[in-house]
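We begin with a single chain expressed as structure tokens, specifically the form predicted on its own.
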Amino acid sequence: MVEAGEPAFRGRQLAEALYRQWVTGLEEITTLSKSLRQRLAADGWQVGRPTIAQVFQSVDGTERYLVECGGAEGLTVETVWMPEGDEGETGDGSEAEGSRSRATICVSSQVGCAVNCQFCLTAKLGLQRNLSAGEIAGQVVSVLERHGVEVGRERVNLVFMGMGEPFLNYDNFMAAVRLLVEEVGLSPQRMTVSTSGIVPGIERFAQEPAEVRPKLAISLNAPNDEVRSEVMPINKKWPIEAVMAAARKVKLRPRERVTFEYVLLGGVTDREEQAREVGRLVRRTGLAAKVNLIAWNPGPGIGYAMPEAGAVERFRTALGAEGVPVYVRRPRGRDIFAACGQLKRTVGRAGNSGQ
């Protein structure tokens, strides 16, 4: 606004039509005066949000997006709204701990991903192109706008957990963080990002103020270097020490742990023996952590096994065993591709939702 020849309080007044009343024009912008709408048109500057193009409504309740991102290359990215969230914010810390449930809008943050995790479909797509911080931001806006969510009178947590590893397109993902906390108004302790364990971004996430630093979670999925290497090609690069040595720097907020993620893949990652492991590994980092267990859901042309019955509940016990906080995440929407693990731009449905 002050580049356009405006005082400065009109930035102000833009970035609360934006980002509190959602507004989806220039001219539905009333406090801007109208001589300065139409001159904002003229010089090409446009207001928006991403689309949601495409709806899959899950039986569990879970809502599945394809969102359209701007540009030519008419790209589309997934976000998901699970309207009692699937238990992973447990014993976190969060300020929500012992309150009843409350939703959960998980964020994809690149189309497609780059980091290969075997067990992941989102994989199979690549990278395709980061999203902008916009981009990002718009996601959540657009979803709250379609549940009529209150911001400030609602809670709503926020997981960067869908398509892409954030800490690879680390600027554009706290430029939307910031965006949701200065702007919307959304508490960064209800927010979560999961890293594949990008060393470098852990460092620099490090060093974010904790007014809007999100709560941090490592995808871990295996109890050793060795299993890890083949299940996420990425700890060639970064092994688990030198990811946990990343997570030491990072100040915690009282009460606030880290959150370890395990994917439970039958014969491969599921034994009690290697739960006995997880939790020396998780002890040994001397962090205040958790771990959550999230049995694996399947997708097509993936070569993993859910665990056999019983075997969740097997290894939670003996993790548990060893003095280690440990939860199960439920799973939802895994009849629509809407679970961890299964975002492909899937238009096809996995069982009989409605849509």
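Remember, it's a predicted structure, so these values are computed and weren't measured experimentally. Here, rigid core means the biggest group of C-alpha atoms that superpose within 1.5 Å across both forms. Positions refer to the first chain, counted from 1. What changes on going to the form predicted together with S-adenosyl-L-homocysteine (SAH):
Once the rigid core is overlaid between the two forms, R10 counts among the residues whose Cα shifts by 2 Å or more.
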The other form holds:
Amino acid sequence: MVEAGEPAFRGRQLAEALYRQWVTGLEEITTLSKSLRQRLAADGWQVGRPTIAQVFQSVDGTERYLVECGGAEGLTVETVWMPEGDEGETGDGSEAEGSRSRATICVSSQVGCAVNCQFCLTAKLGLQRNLSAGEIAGQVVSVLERHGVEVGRERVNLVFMGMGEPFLNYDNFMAAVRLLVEEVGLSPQRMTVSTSGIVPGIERFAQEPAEVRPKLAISLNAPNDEVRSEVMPINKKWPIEAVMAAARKVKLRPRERVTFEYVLLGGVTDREEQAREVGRLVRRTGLAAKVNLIAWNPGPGIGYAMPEAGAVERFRTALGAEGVPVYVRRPRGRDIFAACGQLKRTVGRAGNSGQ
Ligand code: SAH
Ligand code: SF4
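Can you give me the structure for the form predicted together with S-adenosyl-L-homocysteine (SAH), which would complement the form predicted on its own we have just seen?
Now the full complex is given, and it begins with the chain already shown.
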């Protein structure tokens, strides 16, 4: 607004309109005079947010959205609504009692991803571009509006686990978190950001004030550097010990824990002795931590296998016996390619979509 020649307080009015009232266009902002709105429009200013262009509905209630970011390239990202969460954000059921709602929104931070994890479909896209802070926060607002969520009354969890690596788009990601906390009114303690282990990003994250710092999840996915480098080549740049050292710099809140995500790849990372190795590794870090197990979700053109029947449970038991809290994440929206690592603008089966 200052750039448009207006006093700064008009910027507050704009933020209020976009992030509290969820307006979708300049003409709806009645706190600005009609003549001002007309002048801004005539000068070429636009106000809006990413729009939900397509909806895929799963039998389990999950919805996957193709969200248009605007801009000439016509790029879309994916955002996912899980009405009952996926048990990954709390993992221990501690918040399950007496809550009105436990929905979780999975948010994208980039179009595609540059990290190249071998088991992940998003990696196949490569990095198309970073999302702006408005595009990241706007995904959330669009989904809140679609479901008529009353912020402050209903509990909503956010997981930054959609497309992209948030810590390779750090400034925009954190600016989006501040918009979501300070303008939309969501709590950072109900937000979890997941990283593949970008050490400089984790170190910056450790400096963020608690009022705007989400919880941290690290995609561990392997019991040691050898296996991790194979499935996540980024590990050659930032090996496990470097990632753990950075994670130890985050000053956890009381009762807060770092989550280690662990994708079980059949025959590659799902063996019982590997579970014990993960247990020793996690204990050695000295971090207050828990492990979320995710059975690998298949995707076209990826040469891994799902864990065999019983393997997830055996892994969970063996890891638990090491004294590490461990939870199994239920896959959500697998039938519409909405589950972890399946986000790649895959258009669902005919008849499966529609607004
Ligand atoms: N880029 C970030 C966040 C997005 S990926 C990261 O890697 O942490 C979110 C989670 O999905 C990660 O823990 C990742 O290991 C997991 N994942 C990726 N592909 C998967 C697949 N095919 N099946 C199950 N989980 C997968
Ligand atoms: Fe990127 Fe995360 Fe997929 Fe790895 S798992 S390629 S970091 S989105």
